[in-house]
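There is one chain below, alone, in structure tokens, taken in the form predicted on its own.
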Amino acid sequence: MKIGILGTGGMAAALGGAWTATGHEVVIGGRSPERAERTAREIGAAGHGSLADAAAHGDAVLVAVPAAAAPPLVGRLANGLAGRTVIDCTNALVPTGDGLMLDTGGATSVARQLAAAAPDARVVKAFNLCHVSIWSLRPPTFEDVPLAVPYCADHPAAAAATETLISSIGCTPAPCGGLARAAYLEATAALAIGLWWSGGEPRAVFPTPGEVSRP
């Protein structure tokens, strides 16, 4: 699959590197040509260029920029993103005295903001729950169980493309409904990442039915 990545930071490199390693054709796009070239070189991507170049390249486009910058960026690229699967991996999290909180500017989710900014794109929420280090694992497997990747999507073709990208890096797709439910994924990120930061273990909060002891 052709994948354009908007951004040159940790998530762009980790997910872009994972997809490149499994044969996808990745192009890195950034505001800085030097950083885009460096990230592309480090992960062995097929190419690099501007943000518009990456958007135009991808059958799927990963938005890997800070959450506050994502809606205006997607809005500027809206024409080029029409008909494409646009994957939002951002988290609009801010630290407070009461732990991590969401700051989505009054919207229900960042993903819905992207969908409003580019109404002809097929926006998906995915890859937002784990730290960048998890996406650098080849593959992300824990206790012999592949990592499950929740996602929310409205369009069947976008959901299928996202499942392909999840499965190709050795993970298990976990469909969680339409984009209206993306707010739940973003809130879950605030909870889970807050637990990690405080030294907790989010997995311990969600035992599988087979692990629950019965009298």
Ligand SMILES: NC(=O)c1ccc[n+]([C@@H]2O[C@H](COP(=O)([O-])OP(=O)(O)OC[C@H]3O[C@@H](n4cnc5c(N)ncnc54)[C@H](OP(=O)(O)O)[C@@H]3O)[C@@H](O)[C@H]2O)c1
The other form holds:
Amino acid sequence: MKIGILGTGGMAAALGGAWTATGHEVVIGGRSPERAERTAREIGAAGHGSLADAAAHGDAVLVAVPAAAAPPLVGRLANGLAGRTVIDCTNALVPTGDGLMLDTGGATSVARQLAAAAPDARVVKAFNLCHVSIWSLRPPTFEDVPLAVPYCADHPAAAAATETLISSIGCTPAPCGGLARAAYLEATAALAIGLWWSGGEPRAVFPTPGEVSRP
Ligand SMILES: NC(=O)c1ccc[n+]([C@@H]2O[C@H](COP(=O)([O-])OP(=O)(O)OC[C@H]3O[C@@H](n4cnc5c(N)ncnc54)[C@H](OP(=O)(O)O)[C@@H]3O)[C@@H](O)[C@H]2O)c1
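Could you switch over to the form predicted in complex with the ligand, since the one displayed so far is the form predicted on its own?
Below is the entire complex, every chain and molecule, led by the chain shown above.
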């Protein structure tokens, strides 16, 4: 698949590197040509360029910039993103005296902000729950169980593209409903990361029930 990545930092390198290693054609886009070139070289990406270049390249476009920067950026690129799968991995987390809080600018989620900024794009929420170090594992597997990657999407073709991107790096897609439910993925990240920062163990909160049948 042709993948454009908006951003040149940790998530761009981790996910872009994983997709490049599994044969996808990744183009890294940044506001700094030098950083885009450096990240593309580090991961062996097919190319690099401006943010608009990456948006134009991707059948799927990963938004890997700070959450506050994402809606205006996606809005500026809206024409080029029309009809494309736009994957939002951002977390709008703000440290407060009462722990990590979400700041989604009055919207229910960053993902909904992106959908409003680019109404003809097919926005998906995914890849926001795990730390960059997890996305750098080849593959992300724990105790022989592949990492499950929850995602929320409204458009069937965008959901299918996201499942391909999840499966191709050795993970298991976990569909969690439409984009209206992206708010839950963003809130889950705030809760889990806050727990982890305070010394807790998020995965101990969701043990697999050995003898409990599913509803
Ligand atoms: N790090 C994690 O463990 C993790 C896990 C899950 C989700 N996320 C989310 O993934 C996103 C990226 O995180 P990251 O760790 O990759 O961050 P990062 O390493 O700091 O990289 C951020 C990238 O965004 C670019 N950027 C910043 N402001 C911008 C703007 N106004 N317009 C265009 N580009 C801009 C930066 O470009 P410059 O170099 O030019 O400043 C850089 O390329 C964030 O929303 C974060 O919440 C992160």
